[in-house]
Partner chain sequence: MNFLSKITPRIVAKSPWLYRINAGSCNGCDVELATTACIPRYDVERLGCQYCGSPKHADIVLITGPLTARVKDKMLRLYDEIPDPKVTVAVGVCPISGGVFRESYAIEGPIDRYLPVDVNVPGCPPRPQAIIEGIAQAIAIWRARIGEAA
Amino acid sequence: MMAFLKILLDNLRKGPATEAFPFGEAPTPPAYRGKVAFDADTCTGCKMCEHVCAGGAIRFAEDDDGLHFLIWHNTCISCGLCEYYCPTKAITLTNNWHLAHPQSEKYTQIDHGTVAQCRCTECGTAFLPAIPALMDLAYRGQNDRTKALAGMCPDCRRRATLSGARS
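Hey, can I get that sequence as one chain, in the form predicted on its own?
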């Protein structure tokens, strides 16, 4: 009986242990994995996220205007593998977990993004651009030479780098 009274007094002093949701906002922990966000400006097009996606929610399709990114939020299991393996952090999991929707809207729960192609300054070939963070990593900082290399396709960049190393 004494243990019961102790528990009762503790519960009365501390207040309710549950949240007021849906009548109040439920707190979201900072590390909670929710909806996927994609940043096309930092994507390198390596497609690692598509490869590691456990739910098969991420797809890429190449077209004349670039590399199209598609995520099906209905299929995403919020495992975080895409964010973990993305070398440039172009994919992040937000803590927005408000993804409830009626069954009739299940095919609209998608997000798109396009990594635009650019033309090589040397040969004119269309290619996915090298992002500045990757160029910094590959060439140990930015200068006039690396800025010129960033405008070249991988083949022309390789030729220019090799010819510069020989001279």
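On a predicted model such as this, the values are computed, not experimentally measured, just so you know. Whichever C-alpha set is largest while still superposing within 1.5 Å between the two forms counts as the rigid core. Residue numbers count along the first chain shown, from 1. Compared with the form predicted in complex with the partner chain:
Now that the form predicted on its own has been shown, please provide the structure of the form predicted in complex with the partner chain.
The next block holds one chain only.
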């Protein structure tokens, strides 16, 4: 009897259990897996996210401008494999779940990103840049030499690394 009264008093104190949404904010955990966000500045262009994407939501296209990333949120199942396998965490899942949209916007639920090509400081060949996060992983921290290497295309970088070892 007394236990029941305690529950009754607690319930009166706490107020209704129903969330106010859509008339107010709904509580969302920070780790909730929602809409995918892409950061072109830290993408290395390994295309691992495209390879592991269960719903086939991620597509890459390459042309003279660089590497174009595209995700269609309407076939993304928010499994988080892309985030898990991304070596530099350029692709992350935000906790934004406000994805309901009218049919007219079905094919505009996409996000683009372009990893621009840069020119080799030695030979001028266009190549996808080696981003600082990747150089950190490869060389365990950076110095002036690794910064100079980052500006070179893979061929020149290989040549420069070998000549450095000889001298």
